[in-house]
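Below, in structure tokens: the form predicted alone, a single chain.
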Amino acid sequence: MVYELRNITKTFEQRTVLNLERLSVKKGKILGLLGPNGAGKTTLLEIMAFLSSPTSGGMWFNQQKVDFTGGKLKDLRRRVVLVQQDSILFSTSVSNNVDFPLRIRKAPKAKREQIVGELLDMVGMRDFGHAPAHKLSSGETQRVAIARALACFPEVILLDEPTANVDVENQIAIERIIREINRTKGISVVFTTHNMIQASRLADETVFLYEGKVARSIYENIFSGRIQTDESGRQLCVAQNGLRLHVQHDKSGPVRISIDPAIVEISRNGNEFSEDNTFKGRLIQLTDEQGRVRALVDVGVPLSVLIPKEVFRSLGLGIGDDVWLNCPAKSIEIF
């Protein structure tokens, strides 16, 4: 593991913004961190970049425990680089921006020129070498910021919402760059995003953060609801748009409910399922995702389902088809 985090918390003014029991990042892999605003994603990246210390807990980097006290982080900060969401470039040329980390390390000029050219090629910005960096678009700026980060020769690159404010062309380019960084250079990558499809496309593993904690399910299946008792005395969670789910929980009143898309079952025939938590809906979207197909089904609310490809092929599903979903008890989490 390149990272191992245990019982990490981060508190600001008595408000806990991060509370991670355990999180691991495999060496040489891409980890996607999903979650809404305020979930703690950026705070986590700052701790992983050794720019902020946790309030409590321990973090290990390459099996060595990190000491956040004193002046012991300088070497680690050379091995990990963080690219912020709104990257700021120096008011000079694109090439000089990428050259800066190399000059700091006193690399020979000829070697620097070679490396700068290679890195600008990698991010598709070779033709912009002499352009003033402050006149670039947001997407171009992000690509140069990634090249500058790579000039530090990091073991890990952390990317905070790398495509949040860019157009489609630059989004495609940045996703290609992330794959290439990982595959050709063997650099471990951790990136944050709101886009579950992007995370599924790029990441070897995806972790969802919600209110500073690791949540079990992908967040597009998180709803507000209220637990009440039905006529037969059974517990019922009434979610948005009247979606009614039988649950077993000691909570009552307002709750948040999560439905794991990998556990939800799908069929063309509702007779295959019990009546509990079975809903008829219409298939409105299909996405190919690394060995599985993500189906979005309108059952009064959009519900996401992850289907193994062999199951998907056997069902012969198409956009607009009527389908039945079943949400087993183990797919439902209340918090």
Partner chain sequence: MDFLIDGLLSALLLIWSLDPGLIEIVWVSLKVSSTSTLIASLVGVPAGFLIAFGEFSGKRFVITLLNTLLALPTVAVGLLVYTFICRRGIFGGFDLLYTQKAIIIGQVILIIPIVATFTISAVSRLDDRYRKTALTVGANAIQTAWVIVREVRFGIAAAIIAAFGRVIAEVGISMMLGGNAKGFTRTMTTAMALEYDKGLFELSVALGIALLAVSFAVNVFFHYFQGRVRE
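To complete the pair, please output the form predicted in complex with the partner chain; the form predicted alone was given just before.
Partners and other molecules omitted; one chain follows.
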């Protein structure tokens, strides 16, 4: 384990935004962090980068307990690097930015030049070597920031939404770089993303963060809504997007729900299903996902369904087809 976190909390002015009972990152692996806005992803990464200290709890880095008050943080920081969400570059040239970690590590000059060149090539920014870094476009900035982080040759690299502003070609390139440094150099990686598919493509393990906690739930089919009681006295969750789901839960008022795509049932016609929580929609996307097929069904909102490959074959579903979905009670999680 590179990281072991126990009961880590972080409180900003009375509001606890992070409250992790337990979280660990395996050495040499890639961990994906998913979670809605404000879930505490950035806060967590800053703690893991030793840039801010938790309000309470303990963190172990390579089995060593981290002393956030002590002066040893500097040595730890040299082994871990964070690429921030809105990265900033120092107001000097692009190459100086990438050179900075090398310079402070006293690498020999000739080697530095070579490495800087290679790294800029890697992120497709070699032509910009002499450009003033603080005037780049957002995506360019993000890519240079990644090159700069790689120049640290760290044990762990933490990436906060690394491809958010990056163009398609470089999204692919950056994913490849992440995979490569992980495989060839054994660098452990933690990254955050809102792209579920990216996470499952890249990560060895995925953790879903919700309101500062690791949630059992899956980061899919999430809706805000409120629980009401319908005419017949049953509990009904009306999502903001119009979806109406019958639920069984003692909460009421505003909630968030998630629908587990692996439990949702899909069929060519609705007769098979009870009337409850059954929706008609159109199959708009199919994605191959190691042994399963992810089907995206537009039922007014896009709903994601995971289907074992054999089942999918047997259903004989084609893109654009009309289908029926049923969300059984146990597929619905309220939090």
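Quick caveat: nothing in here was measured; it's all calculated off a predicted structure. Numbering follows the first chain given and starts at 1. For clarity, a rigid core is taken as the largest C-alpha set superposing within 1.5 Å between two forms.
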*asked:* Rigid core aligned, does the Cα position of Val297 differ by 2 Å or more between these two forms?
replied: yes
*Would you say whether Arg313 is displaced between these two forms, judging by a C-alpha shift of 2 Å or more on the superposed rigid core?*
yes
*Has the Cα of Leu283 moved 2 Å or more between these two forms, judged after a core fit?*
yes
*Taking the rigid core as fixed, quantify in angstrom how much the C-alpha of Glu231 shifts between these two forms.*
10.0
*Once the rigid core is matched, what's the CA displacement of Arg268 between these two forms in angstrom?*
7.8
